[in-house]
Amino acid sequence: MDKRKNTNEWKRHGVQAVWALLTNSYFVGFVQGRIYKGKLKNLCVPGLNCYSCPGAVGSCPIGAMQAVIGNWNYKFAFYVAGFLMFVGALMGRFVCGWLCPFGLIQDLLHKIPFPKKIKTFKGDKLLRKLKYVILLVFVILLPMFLVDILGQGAPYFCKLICPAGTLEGGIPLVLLNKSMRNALGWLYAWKNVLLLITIFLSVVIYRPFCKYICPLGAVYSVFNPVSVFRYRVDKDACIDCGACAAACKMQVDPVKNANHRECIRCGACKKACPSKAIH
């Protein structure tokens, strides 16, 4: 069973490897240290994934929802809020199982071997609610509010919290440029500090980034029960062993509810099941 259960994951980091290659597939970019500025670039991916990266070829709607979200006349801001809408009922938070590049490199740190793994903790679901707020705080709030003069708020979640853009923007591009290198202050130096952290958390505990921060995460759990693509659990078939609740990574119990927002459609809950009562 075990034997299987790391075939099929390796199949899912498989997807997301090749995902993540295909979204960030502006090679020369990081050889050059500049960003691709193309039509492709006014395009959304699904996850989470830095615009500033020197090899990404689309936005990540989370800082273009920040760019826009000041001027509602914008049609772009329209088409950021359709399109996570869009996929969000289609999905949920498949996305962040199977799609988004942050959620790759979490699932591979946690294989880091470590004297103890950290599963759950006391205010745990509490503090699972903190991604609503910095979705409503950082994502919504103060780019619709501290706007300039054009109506264009600044992304101050990308700028101030997330280690995704620091990783994935922020360094390679430093490492690549002289002028950014003499132009380092202590944002740069917080960012680093907060990617550190969150390396050293996604060693212990699994997905603390998506658990606890992550807004577009925030943005497609609220789909997870109505989305097209969701799980069903057969009671009849079902006969209580609590193997898929033991499974599942993300503390979720499909017996209870299968299509928890915290489920990110991992599979291994299903995988898990020896009457096959999950689909």
Contents of the next structure:
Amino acid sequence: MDKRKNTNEWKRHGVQAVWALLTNSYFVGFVQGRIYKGKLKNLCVPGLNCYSCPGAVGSCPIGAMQAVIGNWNYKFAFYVAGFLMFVGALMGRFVCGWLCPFGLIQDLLHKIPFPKKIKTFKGDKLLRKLKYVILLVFVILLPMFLVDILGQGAPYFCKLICPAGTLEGGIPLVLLNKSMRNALGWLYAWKNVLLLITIFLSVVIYRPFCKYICPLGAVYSVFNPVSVFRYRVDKDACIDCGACAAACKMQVDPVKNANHRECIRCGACKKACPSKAIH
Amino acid sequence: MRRLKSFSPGGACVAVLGLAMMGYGIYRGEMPVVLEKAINICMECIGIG
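So that was the form predicted on its own. Now I'd like the form predicted in complex with the partner chain, please.
Full complex below, order starting with the chain above.
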């Protein structure tokens, strides 16, 4: 069973890696320390992928949403919100499990051995609601209302929280550009501290950023119960053995709710089910 | 074996609504704002601005 589970997991990591490569295929950017400036960046990618990553060929939906909401001319991002609704209604958090580069990084970090991995803790369920607060406050309200003299709001989530931007954009660009190295200050230090905390926690806890912080996961989670592609449990075939719940690293029990908001559709429960009751 | 429901009409409706919203956003000119932000290095995102 373990061997089969691991094979399935590495298949998923293969898909995640191919997608990450495809959406970050401007390789010359990593050599020359610049970013892609083509028209593909009109389009958003489904996962959290900083558009200031030197390889990025598409736009991060969370960054794009803040850019439009923070623009004095618009104040609501129909284009990006519609994109997220469309993707979420089709797949729910399948994106988190299969198409998010930062999800892949956390998956791989969690494979690093550690004496005591933490599955859950007191306050875990409550802390998972934090991502909705972050979505509302840092992605929507602050860019909308905390504006400069021209009425422009900053992307506060990207600026103050997002470790993906630091890892994918900040570190490579700073390493490759002397002028940027000269401009570093407290904000860069703060974001690197957050990145280090995220990296350490990812070794100990499975996908802490996805569970507690990610506003994109928060958006997609809303669509999990209604999405077109979703899990179904055949109650007649289910033998209530609990293998699916035990296999879930997001601590979801598919028998109770196969399309729980925390389910990232990784497929671990399907593989673990001895009676093939999960479809 | 009980027949499993294989299609979510609610999800399909929301997907169509999402497409309509995307279309409206493009119509009112949101795409250039996204492009403008994405093709310039976002100083806030990388922790400098």
